[in-house]
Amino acid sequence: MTILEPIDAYPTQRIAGYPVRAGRSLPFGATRVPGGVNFSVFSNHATSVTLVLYREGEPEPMAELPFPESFRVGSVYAMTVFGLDVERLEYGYRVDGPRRPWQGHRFDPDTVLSDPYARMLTGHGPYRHRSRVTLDDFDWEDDRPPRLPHEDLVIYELHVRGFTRHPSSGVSAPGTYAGLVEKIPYLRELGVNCVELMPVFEFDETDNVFTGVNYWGYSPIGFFAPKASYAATGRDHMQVDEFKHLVKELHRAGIEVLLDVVFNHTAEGDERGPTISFKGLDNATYYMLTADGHYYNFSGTGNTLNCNHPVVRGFVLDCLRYWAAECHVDGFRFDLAAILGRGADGELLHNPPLLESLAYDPILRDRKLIAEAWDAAGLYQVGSFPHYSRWSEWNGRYRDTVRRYVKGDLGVTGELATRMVGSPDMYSRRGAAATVNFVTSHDGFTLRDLVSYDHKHNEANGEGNGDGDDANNSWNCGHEGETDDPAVLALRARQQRNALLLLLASRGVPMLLAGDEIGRTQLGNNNAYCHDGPLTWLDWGLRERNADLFRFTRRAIAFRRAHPVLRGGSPGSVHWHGVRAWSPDWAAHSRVVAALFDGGGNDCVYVAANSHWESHTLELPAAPRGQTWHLFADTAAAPPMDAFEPGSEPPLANQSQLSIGPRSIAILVTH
């Protein structure tokens, strides 16, 4: 039987040694095809581009190709070159053309480029940037997301060589997404079914002028490829099947996969940064420039991504489409999204495109998208970001309430609770699951410093102490740091378990920083970006040294996902009460609140608040349908009688009154 050749699998000519033929313009970046491989790159303002080809490891170039002007269709320039050994093959690409900063060209044709739609780079060593092409032969067997409804997320925020790289985590591959599969039953244990993954597109680890370290890498170089060194097989290239492999074995443990995405700006930085793709390519289409050509800083790192450029917005759009279809991730957050609805000029658009376009893309169906509603410029956007009935937000107006009525400020109380009930003022029409909450996040104090500091210890940053945020709404509960006192200790614990159980018990989505459920400290850190060591590594000796505090988090995420009336429903199936039943006290000076969830049924949840330092007894409402209240969690409590399981509740003695404890939260269950 004759086996028929597709006609574009033979070469036309050669070029430097290499057969080769005119190339198919899309997709973009390198792609195997019959015999060859396929390369396509865009730029509207070059004058000529030249394919340069390394052998693995190697410093000089084993051929340059450049593209005839006849491979060129528009501005994007392919040509597919055959017979190429990929398994051992680098890339990149010399890119000449005007170089006039003034008018925002900065063409180099010394500078070998970085392919943008790079599904993976070499990741380390003096040759870090360039390129490779993948095989595509990953094994997804009968992977099916697990379309988890956004209501019922309990989401956990993690750095993947963060979580293992202690050597207290005790895995094999420490610091690796192959770690990161071996803790999946901790976190079944625990009880999150979604883990939002710190980013792990490529970056450069080097990427600080104070520390020399990078950490959290949020200064992308690569959008489309799986960090190399987050890999145990990386430097056998081996990151991509690994990170599918990793989201594979989460699936299949019902936990969702976020990825936190930074398409705000780059590692290029402004006019002092290094050229390592965009900046060589195009770098009038990809940067927002001022008039001169300088570069608008929105983003707080010296660079503004263009995204709502047609060509750029397509870049973010493709690269979306290929984690979602290619490596199976459940959603993505946005880092510093309000970005992404500014014009060329900075200007707030009124119908973002790329906002728009996310939203209502065919293969983003069905992918959460969270946004971080505001920028570095000073927009904030929380409430009022462009959600086309799609997009959820960081509430960070959740975080900073729930912080100040904790340590007891006054005035908050009425806040509090329009925030527990899924912040109707913001997102009446979108609903409960519009809302991510949370108390904590990778930005700012672990939930144990946030209740040991009054203010940040930021020295080891080697910026001053300049750094990070000051308006941390913390309170060190009598002692600034670490102490042997008891009682501080005590009350300590008691705000964790505070903040804890009012994330869970309240409506909208809640969101867990890793370790805060262990007692995770960064010393009162709280901008520890550029620190890769044991103040940012997750000790797992913690698990054990604060059990109590492990269990009692477990349980009351166990206990949400047996209330369903704690993560949406109507506005009438909240009453609201005070130390009278049926009377709640609004004044500035009130700290006593209590949220009678009724559900219906079983579903029926008490929740009482105190940030008064004095104790206080409450007037309970009658227990619906003939039923009686049980006790669930008294945070003034000792543990372990601080929460009980869900469903072995015991009644409560005095079915008329609740006594709760100065700083502490109660919730009650009926049965």
Given for the second form:
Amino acid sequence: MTILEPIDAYPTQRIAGYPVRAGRSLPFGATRVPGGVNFSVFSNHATSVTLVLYREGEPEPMAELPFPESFRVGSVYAMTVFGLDVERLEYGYRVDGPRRPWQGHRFDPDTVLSDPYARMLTGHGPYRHRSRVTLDDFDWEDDRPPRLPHEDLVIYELHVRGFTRHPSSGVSAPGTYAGLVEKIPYLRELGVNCVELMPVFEFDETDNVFTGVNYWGYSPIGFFAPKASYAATGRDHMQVDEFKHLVKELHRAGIEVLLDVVFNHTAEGDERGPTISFKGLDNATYYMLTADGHYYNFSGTGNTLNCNHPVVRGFVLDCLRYWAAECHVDGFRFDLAAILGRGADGELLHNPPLLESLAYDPILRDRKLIAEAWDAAGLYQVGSFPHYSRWSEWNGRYRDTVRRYVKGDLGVTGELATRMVGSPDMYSRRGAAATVNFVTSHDGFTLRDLVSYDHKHNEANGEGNGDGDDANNSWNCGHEGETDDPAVLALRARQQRNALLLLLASRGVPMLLAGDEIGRTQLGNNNAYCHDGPLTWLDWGLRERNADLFRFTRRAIAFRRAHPVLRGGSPGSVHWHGVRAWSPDWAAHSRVVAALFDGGGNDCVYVAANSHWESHTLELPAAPRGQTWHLFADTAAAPPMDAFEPGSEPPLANQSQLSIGPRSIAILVTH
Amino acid sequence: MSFKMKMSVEGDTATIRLAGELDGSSAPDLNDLVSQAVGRQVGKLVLLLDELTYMSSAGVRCLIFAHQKLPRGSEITLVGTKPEVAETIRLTGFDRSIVMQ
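Please supply the corresponding structure for the form predicted together with its partner chain (the preceding block corresponds to the form predicted on its own).
Now the complete complex, all chains and molecules, led by this one.
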């Protein structure tokens, strides 16, 4: 039997020696079709577009194919090229048009541009921005997302390279997606059920004027392209497969995958920045520009993507749909998401179409959407981000409150209580899943540094210590930086346990920074975006050296898993206590508060917090339902008595009183 | 070195010997051969790779193609795979569906 190829599998003409035909406008990007590759690219203001083809690694193009006028539909140029060996093909576009920056047009036909829809970029070497075509037929087998209820997540924020790049990691492919696969047993042991990967979109790790290193990668170049140098197989152009393999293996272990995505700006910067893609394709469409063609800068990095323009909106949607549908990613954390609610002039939109589209998108329906609800221009929308009952938020107020409380500030006990029960002042309608609670993240001090430094120490960043946040709410426990003083070290250890325990006993979604569970330090650097070395790589030797902290964290996570009442529940299931039972003291000078979370049965938890430097004796409420109080954790106790295995907590000898040590947290549970 | 392949079927086992470079231009030929093996309802596919000097991503994908075309429970065995090829297969997770000797 002969199967006839569809008619569009045949060329109609030749351009630059290649058989071609008018392509399909959608989808954008380079798509394999029978016999060829369909190239489709958008520009509103171009006067001509040329497809540039290279043999892999060659400096000069093997062909340049101008799009005939008949291949343009609206502002979309599309052409199918036949007979290409996609495995050895690199491509880009040359786009001509007006060069009138004061009107926003920066066309430059001398530059070969990346395809913004490219699934792969070369990623390294002198031609690092060239686009490549993928063969996507990865074997997903029966992969299914874990689909964990949002409030049940324990998020673990990590940097793909930094997590296993240190020689102590012991993995076969350090610093890669494949290396991370080898650490899945560690994540399982710790008990986290969701990893949030810091940016994995292709970026330029050298685009930093101060140290020459961009380690974090919050300057995307290829939004559809997983970073090639994070793949051990990147040199064979297998990074997409290696990334998908990581997702598949994490899912197999019951762990969800969130991506930290950056749609507020790009690596192209302002007038001084390079032309890589959008700037040369259609600057006036893709970027927010002032009336005289300058770049608005709400991102603090030079430019701001014009993300509520319908075309750019489509781009963001296409991108997230790709990662969700083709790469099985479970959700996204949006960097500086407040910008996504701004219009073309930076004005705040009442009903931002991009945020609305994402909230109601059919493909993204089950995916987590988490906003970093502020931007670099001072817009702070924590609690007021346009959520459409769908979006969660990084709760910056949770971070600040817990830090201030643990540090011993006065006047925060009342607010701590509000933060511990899911910040109902901000999220009562949306429920506990709306608040992503955290004390530390990649941005700022690690937990160990939070209790070891009063001030940031960013001298190595090359900006005269002027970069990074000054408002850290940190306390060095009596000595700035590294010390051998056992008293200081013991207090720091306890302060770390205090922060972790409050975080894991609060309603909402907890997020841990990778390494905090084993005391990772950046030596006081609170903005280590520009260091790719031992300062930022996770030293796995800490796993043994700080085994006590690891065990404590593991038990606190397991305890949370055992007690649904800590993850959500009605406001009526929480009762407040103080030094006297049923009498919380909300006065500004009060440093003691206790919460009783009662979910019924054995799901009853009493959390007592004391940030005073003296111990207190608390009168205990009677354990409900005729049960007795058992001690799960007491951060004042020396390890390993600081936390017990959930389910085998020892009974409390005195059922009517609890002595709580200086600067410590205790948790009781009923049996 | 140009690509060569040869298949022999004995009982329910198809053995394919590959030599040279398996890349985007030669992969479709191997896919055809795998399809033939599927048509003859084999339960085991053995690929002799000791003379294969290079396998590109398209070549790796032939393994997935074979895995998906053969009946469930069939076994695919790679024999004599050169280390760099074996490493790529492992890092991208394709080794899950096959046996490497």
